[in-house]
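Coming up is one lone chain in structure tokens, specifically the form predicted on its own.
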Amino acid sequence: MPIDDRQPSRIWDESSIHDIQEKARLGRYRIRAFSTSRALPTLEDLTFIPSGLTRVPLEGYRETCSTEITLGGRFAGKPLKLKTPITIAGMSYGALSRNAKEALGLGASAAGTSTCTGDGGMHPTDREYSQTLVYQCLPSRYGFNPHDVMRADAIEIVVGQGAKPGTGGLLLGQKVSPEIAGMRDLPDGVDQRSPCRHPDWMGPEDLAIKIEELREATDWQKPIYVKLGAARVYEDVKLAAKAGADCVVVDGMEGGTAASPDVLLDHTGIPTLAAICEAARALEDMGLTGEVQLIACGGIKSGVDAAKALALGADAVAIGTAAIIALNCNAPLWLEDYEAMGTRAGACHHCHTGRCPVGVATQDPELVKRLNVQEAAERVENFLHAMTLEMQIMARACGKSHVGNLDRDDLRALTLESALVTGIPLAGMRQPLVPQHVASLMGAL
């Protein structure tokens, strides 16, 4: 075949040649926001199998498919109750702008779910507009507060993020407003570049001990969180539950992020879909299915994938980039600023610049004055009720009168990949695939 020399290479396309010329004018690896931009197997390579003459659906009218969900009842005093099993994850005042953090919290306390503060601390209006309100204990320790500690509903210990596991977060100085930079202890307009681990303890005997102090210092009543970046999946989780952990949050490679080095949301962690099952595994090896709550979060986006996460063994999902679309995250306004950065609406992925320019993850006292409050949080109350309805009509569908009765047998996987992750049968199978059935099957192809 001749070669045709208008042709990008495979190896060098124009990507990568693009990447190499980047880094050789920046002198350092390349930042971004958002997520991976691999093709992972996801949520989506599953579908669910419906009742037929095996099963009977439930009328959407006037049969109930329950949502509520109590998280963190194994040793906490006061658990937290839910409306529904999709709770917002842990986003930063500083990442986000005020506004942002104000309509998530009135947009979920709507929908009867919680939020989560995030690194840096906790602002007044996080407990203020927040009906339940998760606390982060995070490595960095910017703006920990024992006070608001005891303020907060639920405690989530971070060891990691799905976006990034196994390094620390970072805030860049365009976003680090004197308000912040207060909040943290830092100076402002400098970067905010936080440890990759804990000071104070190293390993999980540590984190038992660790989990210890907060219980004695909150009186055993609030429920603890460990969060979990998705890589050593099945291990971590163990030794997590082993520790004393009431819910376990496990974020998958799709995480999200508002600034990272670009290889870390390419090349670290497994994906979402893998992080469930493997999750899964170990709790019902320790025999504590349904004792330590599973929280799945990573590349959420709809309610049929909250569902589908719900059938593979989590008890909730939670949604960070979801949340912030919903707010107004990359909608068709002000185009000409998406242009001045080099983007477009839909495609913008610089929320590391400071410049986002619909006010949602800016500390511009004037980009943020275009996210109206109000407004972004009946945004997000009603996509929050839009995902609970989705799993509903696919809790029905297969005869469930709760979503959380959702299990694998009603889950039917459309690719080899996602087959072979998961253990659920590829479609037209009625068993899991076996290595030998993946060697005829490549054969064939």
Contents of the next structure:
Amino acid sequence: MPIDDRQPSRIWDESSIHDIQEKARLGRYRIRAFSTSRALPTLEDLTFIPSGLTRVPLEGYRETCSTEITLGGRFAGKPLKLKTPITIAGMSYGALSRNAKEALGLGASAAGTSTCTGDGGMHPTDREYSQTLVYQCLPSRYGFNPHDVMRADAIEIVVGQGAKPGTGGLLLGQKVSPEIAGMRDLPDGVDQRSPCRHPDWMGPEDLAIKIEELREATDWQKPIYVKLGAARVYEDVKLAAKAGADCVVVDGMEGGTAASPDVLLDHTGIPTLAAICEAARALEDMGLTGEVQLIACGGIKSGVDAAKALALGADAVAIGTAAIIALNCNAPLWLEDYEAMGTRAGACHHCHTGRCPVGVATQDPELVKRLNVQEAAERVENFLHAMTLEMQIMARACGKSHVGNLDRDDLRALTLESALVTGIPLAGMRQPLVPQHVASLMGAL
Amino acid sequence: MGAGLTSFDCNTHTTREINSWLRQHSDASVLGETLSVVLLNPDSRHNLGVGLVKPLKILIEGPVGYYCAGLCDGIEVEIAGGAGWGLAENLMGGKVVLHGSAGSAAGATMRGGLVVIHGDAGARCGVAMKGGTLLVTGDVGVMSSFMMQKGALIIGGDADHALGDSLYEGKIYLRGEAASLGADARIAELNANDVAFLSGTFLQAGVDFSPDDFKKVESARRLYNFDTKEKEIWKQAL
Ligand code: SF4
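Having seen the form predicted on its own, please provide the structure of the form predicted in complex with its partner chain.
First the chain shown before, then all remaining chains and molecules of the complex.
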């Protein structure tokens, strides 16, 4: 190769050099927020193939296309009834500000969907502002208590999260304010590193007993979800279903976080696209499709993504990062504060610092004030509404009168990679590249 | 043990029926007048007496399985036999007494109340405790009090490896020896408050121990922050 004195090495490129020098300075792994920055096969790599002569579409802007969904009817006496299959994922008060949590609750309630407490317990306004509230039971059990179990509408046992499957949560000291520390029974300002193993159960046999405990404690009324970080999805979903979950939440590697070692974000888990397919196949193989419901999350950005997730076999989706972006995350406001953190609006991934310029991911009272709860709630409601409309547009174009009727036949893959990952035929082909029975023998699905 | 009290035979009922029956009785307890009931033939059944948040006295005449008295508040439970995993997990208040040994994770994530185990406890007893007192008259298993945040674990016998790993503000009182201490745990002297606390707890639990025979294990607090020298660095973009 000719010598170019100004051209960086492709192996030792500028970001690798910066990364090594940062670690040499810090003496530890690097920490950041948001989600993986890797290019992955995503739902964007699929396209819908709407009606033509073979199928009749519904009138795009007029005919009824339902979006209501009931979640958790497998064993729970009071399943959740939502107006849209788009829910808000678990994000803690601690990671997010109180204003952000309240706005999510109000916005989601106005849109007829659920929110989720996240780690750190149920703040009184979580319950007050969310009409339908899912209460997380995490390995940390911060703030977890039977009174809030009774107050919740559903319980989500968190085995892992997509951003960092196999590792617990992280909340750095600058966000562990006296109130957060009090709710979590931690010393003020401690760098909270949460456990990843549940304190009172280990494997799937124990999980079944734990689920029974929660059912008994709630008189079998509340749906029990099990949330998995997407890794060995096929096996994990089967085990969660066998343990008695009503719903399995599968969080792909694009899932967000407010703080994580960056190596976990970029080098653990599998993409949401692959995870949905594995999870749907697991439930199908158990004959439990529809009975155990699948909630997909991790990098869902739009109603089209949500519609594709449903077509691949999910019953509902959960959004986290998209919801906080609707709140104002990365909005072009207080630009000098982004600059002060060494970033810019549109590229910020600095929730872990506690210096969020827009008041979403901070506990600094002055910064929190920047997020107006009512206005932010309206943006969340609007965004959920827009996503729901996008789903309906896709479903109607495919001739479906309920978004839940979308299926794999409505999709084609736009890339070889996504065709192989999903088993959906490549655009221009009528059969999958790898027949499904071969794929399952290969363990590819 | 519970002669003359209202009883329920676990042998002929489902777990759901047993817990519904207990809940009815706890709902019927009124201020100042707590009802007492007896469960017969528990036969190591899992999830007995879970999710009770109103006062009730329960005598259980035999061994119980996982999570007995889990997710409860303000109850009094006495068990004539051993227990499986997660005895009284997440207890908020009240008293649970076990006449036997407990499996793993006894008193896990307790937030209040008193649990007394007249016997040994398995691995990770008192894991992630957030309050309350767990008293084990015998030995405790590996990694007991792992990530314990608040409250007290009192061990009448010995402890297996990694006692008190990653402790926060909880306290461990040990009468025997620990095979090893966990990360960031250290031995400390008892002070007057510790002695008063132990004396009161022994009286309440009806055990014949002397505080003089105990040493304390507490957090050295070196794991509270990644590295205190770098505190400012966390506030910058990384
Ligand atoms: S703008 Fe705030 S919420 Fe968004 S990435 Fe930056 S710090 Fe996090």
